[in-house]
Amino acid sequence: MDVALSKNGRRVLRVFFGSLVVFLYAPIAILLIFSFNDSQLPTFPLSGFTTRWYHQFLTNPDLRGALATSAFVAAISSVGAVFLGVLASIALVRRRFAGKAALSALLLSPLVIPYVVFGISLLLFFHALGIPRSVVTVVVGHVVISLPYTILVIVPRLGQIDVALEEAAADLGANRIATFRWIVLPLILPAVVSALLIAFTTSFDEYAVASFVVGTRATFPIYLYGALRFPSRLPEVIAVAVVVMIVSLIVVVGAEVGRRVAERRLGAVEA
């Protein structure tokens, strides 16, 4: 008899799962509580209820500028990573050429390279080319580290599409661009959206690479790291962290619901 299917086994698994959920999400709940604490020190017992920390971060031009910079960098780098990821996925799935395994390993190598090492390498590379550190250098770094995630999401979906659909479109006179636009893209769209969100969140939260190649405009993680050195800014940092987590949760849940609906519709069409 399988131990996991026994009565005691199910109880142990439930306790383990509950403990895991508490371990993962209890810090977020505590962060939410402290964001309304009327004290600069995040300690118990609470001093009172206040919303002034949210008002302070909304009126802080430096913090709002850092958020805008991170959003801009994440938007540009995620679009670039998805664009390159779609092209790379088509080459890896639909084309046969020498060195495909080596190319795949090269494209996925940022997953195993420490971000600190990668950031130093990018810094030396840009310095050798005489390129000053700016938002552009951060975008380039984030495109490279986000590209493997987009490939890993798009390749499985692209592999599920029957090649006969593309061949039928070619027989009817469609060129490769038209075939991709009207056949392939609608079928891989859920994966493309998921890859876009993964790339966006990866870029928005990334600190290690950005810390080496950032210019005068600080990104949100870099601003937070600098603000943590000043205790007076800690409640404001907690408040903005809560807002970012809530917005991220809404986006992720909405995207997941949309992805499932789209896949259900595509599955009905394919059937």
The other form holds:
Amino acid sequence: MDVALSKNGRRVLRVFFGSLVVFLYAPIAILLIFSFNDSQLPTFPLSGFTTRWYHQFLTNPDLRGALATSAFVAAISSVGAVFLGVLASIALVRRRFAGKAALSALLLSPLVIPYVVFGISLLLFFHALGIPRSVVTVVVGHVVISLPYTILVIVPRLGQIDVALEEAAADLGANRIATFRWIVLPLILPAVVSALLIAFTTSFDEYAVASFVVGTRATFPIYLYGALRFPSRLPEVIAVAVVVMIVSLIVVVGAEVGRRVAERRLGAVEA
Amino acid sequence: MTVHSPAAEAAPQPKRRRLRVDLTTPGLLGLPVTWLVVFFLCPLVFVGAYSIDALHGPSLFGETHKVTLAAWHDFFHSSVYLGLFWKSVKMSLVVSAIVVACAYPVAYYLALSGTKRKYVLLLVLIAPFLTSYLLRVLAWKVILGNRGVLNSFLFWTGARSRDHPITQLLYSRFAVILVLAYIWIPFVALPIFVSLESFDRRLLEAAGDLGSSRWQAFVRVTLPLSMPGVIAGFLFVFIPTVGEFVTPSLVGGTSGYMYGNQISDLFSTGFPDWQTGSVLALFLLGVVALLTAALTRFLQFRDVATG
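With the form predicted alone in hand, show me what the form predicted together with its partner chain looks like.
Every component of the complex follows; first up is the chain already shown.
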């Protein structure tokens, strides 16, 4: 007898899994349908096929500006967070030092702070120091938020690499930088790439912290939030939502598959 | 000429040799730790300073101020703020319970039914979580409105008359709970799946051999062994939702207004009160920190701390 599941139990759970997947994807599918609907209001019955909402958002300068700002913020903050994350991960995996538990708790603590608290604390901090709010202050906040995610992705990968490889390089005369560049970096590259993508998407989508420290140049989520107040902009927002969601689905699923394949290949080399 | 002795080659090498004391460790940790101290811990100290009026906002430099605990005193004697906090805790608990109740059977199915494509199915489940948060809230706003997708569908099919839409769908506590549960279900399936996937399956066989029913085996073996995943999942939902302000401000209306909205409003341009806002924020942070400290050994990232 299968102790985990009876035949009926399996059937029931399969149906439950199926309905949950429908529940999770239905709202996205509804947005997709209404993004092509020829009406100002997203209501039934459908009133004909159009692509004008897509044309409209492609020619909306504010929207395109916001997308560009977010891409810029996400690019800078993800590179920054991954750079800091690689340094911290090497220290956590490869070095012994006093107070390691406390420092790793500090490095991971942004995971568990409510974003509204972090947002207002940055607001007060920059205000008290007389630093004006801008794209730069958003980048600073996003690096803090993304840093623990990059560490969580890179540390396990680093832990899999045999120290002997680095020691062999050192014995053959490579200095630390060369060892990192030619031995460690290629081996952790899949994890670094997926850390970059996670940090990028985190930043690109981040509203809560950004809403407190953003200056006059709106990021995409800030623009979106504002646009939700105007019903006339709704169809356009739906169209852009569909594009952003589908692109991020493709990127994220592609990255995960790519990382698995690359690590399997590297695993074969190491064995 | 060197001769390799086969015995020496065959000698097992310890996988991790003891590392020499390394002078570059401060070099590695310096930047990330400094970044967090300056841009994460310092700002929290500033919140503390504002909460006792040691710093004063929104106009800062100039006047000198007496440190006062008045805002803290008012907070702990205010039924409004504490009541709102309690309401948010209750809403957040409901969301966490719904999410865990939905995610557990799904994770159980993927981990224990022996289905071949469990990782593919897991990715299918998690993928929506990785798309935009704000846009998934937007989707529900479009669906739930009085003249939204759901109501207009009901009018169209004649299930409801046009004069009597279902009005409580949007701008209600219900909407906030539904949307938050929708957002967090995929994410919470992950830690539960990991804990169900990793426990020794022979324990279940042993329970079966010793005559326990499926239900007994579940209650006395599987469930206790998967509790770390359940608790991690619970924390992953509870912490962000108890301080949530974005979803309630979009779909909550007045009845879905949460503690996080109050904090956000105290710092917005209308009637800012940074001192009270700082007190509210620190109180929330304190509660979350205590909860995390109490349950932290169940969190999946404990390996990183000891690694």
